[in-house]
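Okay, so here's just one chain, in structure tokens, the form predicted on its own.
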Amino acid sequence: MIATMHRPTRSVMQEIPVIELVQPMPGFPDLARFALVQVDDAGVLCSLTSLDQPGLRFLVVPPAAFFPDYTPEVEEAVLSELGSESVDDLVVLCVLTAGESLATTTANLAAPVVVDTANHRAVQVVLDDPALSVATPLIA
């Protein structure tokens, strides 16, 4: 069974002061702790700042903000995995590479991070979709 990521109703970008991963980011496994932190006024751009690591940290966005139409479909063994309990509990934030300009700065659509905003768990998902990329420019 698949689960569908769709839009949030609610503020997605509140600040979580620690979210455990359930699975290690690719390239990073010995890190498991992070906090969600606001970056900008608007709440749109935050960061999974490292709790293990002093100065690591992703910048990620909802991408609902830059890509209306993208509604990555989840492995409902990955739900089970976070321990979620509602769809409604879960924020979908896509990782960004930031480059020198909003214009050069991309999102990794193929590999989203899913957030359980009720327990605090996580884990980035590699989508098994051709069509998406890990360096979408961010503004077309």
Second form
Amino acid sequence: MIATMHRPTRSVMQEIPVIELVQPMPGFPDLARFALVQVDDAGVLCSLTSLDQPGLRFLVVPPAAFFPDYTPEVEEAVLSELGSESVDDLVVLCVLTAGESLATTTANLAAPVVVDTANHRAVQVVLDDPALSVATPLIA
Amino acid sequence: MLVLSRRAGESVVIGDDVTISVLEVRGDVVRIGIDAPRSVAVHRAELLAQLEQSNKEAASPSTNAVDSLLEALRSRNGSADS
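Now the other one: the form predicted in complex with the partner chain, given that the block above is the form predicted on its own.
What follows is the whole complex; the chain from before opens it.
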């Protein structure tokens, strides 16, 4: 039953340990392979940990827990770039910049990482929406 | 760098399938239209620079920062509203 598509769920993070970026993240041109690792017990905080450069990782969170109104529109081109068969396979994650405290920690809403949970490919999508910031306070 | 002078309404074609048109020139603002295949990413340069900077700042947070973030998230989840 390998071809069966599974629905994205909260526990999906544990099911997709290794993902491949179809485009490198801006600023990190040589890195394509990352492990998606759960950092806290609740599965809210995860990390994208580079498999190419030891010690490099990004903290990521599913935005719904912090930004319930955030509904990024992903263009058709992103789906074809990822080779996605269904939007149901896609999970959106936001990159965190950890501050000294929770109050100074920010999330990048302008460029979420979209992960296809079926084929384990991902890309950081640049949304050209002036209302979205690369450094939105995590807690309002 | 190739430098061209164009008037409003005129265009430049790049390769087979990218056309850049000057739509309007008003003061120091030039409105341009870009016609390109969906596979060609078109972004404002400053947004990409911001994103690059943001990614670099986000990369590899210190263990201390991650620990305090975890602690803060835990207490946030633990209390209904605080």
